[in-house]
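Form predicted alone, single chain, as structure tokens, below.
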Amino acid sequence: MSHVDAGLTGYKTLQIEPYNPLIGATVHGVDLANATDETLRTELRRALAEFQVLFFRAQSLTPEKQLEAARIFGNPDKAKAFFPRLEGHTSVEKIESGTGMSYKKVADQWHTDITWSSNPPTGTILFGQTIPASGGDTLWASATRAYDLLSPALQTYVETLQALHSFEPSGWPDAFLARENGEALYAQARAANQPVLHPVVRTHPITGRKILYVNPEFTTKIKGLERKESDALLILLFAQFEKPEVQARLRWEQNTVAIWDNRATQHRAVPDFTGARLLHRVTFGEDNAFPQGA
């Protein structure tokens, strides 16, 4: 299906081109800086839930407009990571590599953002400011499709489990320690962000679909299993996200916007580029990303 066939999807205002069969879509003809029509905003929310990651080319977003676009989907003042903030905009994070402090290695592993929080963000809007000439792609993987591809017996088993999530196995400790006063900053982050338990399988509150909710960046152990058993099971579950059919890979261009459902996907940045790269990121969320029991 191409975007000229968008009417087949039942959308009235959106021209949607499915990106890959199982995940992702490119949205044509939408100016996110002026997405004020309520029918359009409703369909954007529907499309995000349906396709899990949306791509928009040739956008022009000031920080204020990026925040307003985020509000289509949730509250931009919810959970944040440890990236530096844009001056004057505490809800806009700067993901910068190649100049000054580099965060090139922080996100080069499959992960769902901020699962080390008891209430992670429900989604993210990422805006390409400075893009390298080649490389630096971002990949997304569908956590619902990853669950679907498990055998029924394994699905039944993992639905009974919980897993521990922490930021400490990730690239964040090294990023902290590379900064001035890094040890103190790291100690402060550890004190404020203790490991949390999440169900291994969650239910998406909009679509009702099951989500495989573990990731190699932040998930450290399955509760109740011996370490060897836990490690073996996590390796098997993590491998679901390596399957090409559940993935979408974006080649960035300047002024590209990616918006993704942080509950239903994982993503990773490919650190194969040289030179400067700058993205503005706004995470958005709700008071409860997953209603009780989901």
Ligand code: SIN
Contents of the next structure:
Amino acid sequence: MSHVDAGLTGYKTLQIEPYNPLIGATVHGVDLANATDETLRTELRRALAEFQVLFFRAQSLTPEKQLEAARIFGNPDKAKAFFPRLEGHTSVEKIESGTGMSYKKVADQWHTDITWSSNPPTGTILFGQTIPASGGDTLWASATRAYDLLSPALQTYVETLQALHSFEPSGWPDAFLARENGEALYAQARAANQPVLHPVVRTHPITGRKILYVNPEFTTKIKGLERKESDALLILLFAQFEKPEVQARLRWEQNTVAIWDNRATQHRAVPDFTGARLLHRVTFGEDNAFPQGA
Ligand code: SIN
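Switching conditions: you have the form predicted alone, so give me the form predicted together with this ligand.
To see the whole picture, the full complex is given below, headed by that same chain.
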């Protein structure tokens, strides 16, 4: 059953246009800078759980308003990733390419944000500031659909497993080393962020759906398997996210907002653009993604 069949009923305040049959929706008629109505906020939370990634066009968000919008879904004030912060805003990250330091290569593999932490964010809100004339799209893939499309015998097996996650295989080591004082920054990041174990299959606390929780950017090893066995199984599991039917691809416009459920999805940027690209990112709910550890 697609989410088009499952959802769309019972929304009083949201106009929802499904994006793809298995993931994503564009939400019309909502001004995220003034989303104070409680029914609206409840429906936004429901839509995020149901559609996994929501797109909003033509928004007008100051950094304060972006933080307020994030608060609809969770607390945005906890520790973050390694991106530079917007001046004066410790919780707003700048994902910037094309001028000075370039972050074109740190998000160009499928990943769930910050799974190298034991408390990854519940979700993320990304706001398009400077958008290339063409290219620089972002793709999302549904980790619940990725799980659903495994054969039942493999589902049963992978549910018994745990995997290690680390920022080491990602673009971050090179990004650190390219900075002034890079070796010290890299050593500091390693010391503060030892690899962590997560279950390979998690359960979404709102929808109860099973999530395939491994990603090629941060998952390094399946606990208890030989290296070759682990590599082979991870390649097979990562391939689930390459299936076009589980994906949605966003063509950014200036002032587009994307909000995703960071438990139920992976995403990646497409590094095919030239020139400047700037997105403001706020992650939220770093204390609450999987309240029962599921
Ligand atoms: C991210 O990984 O949060 C950024 C995605 C992008 O740059 O499109």
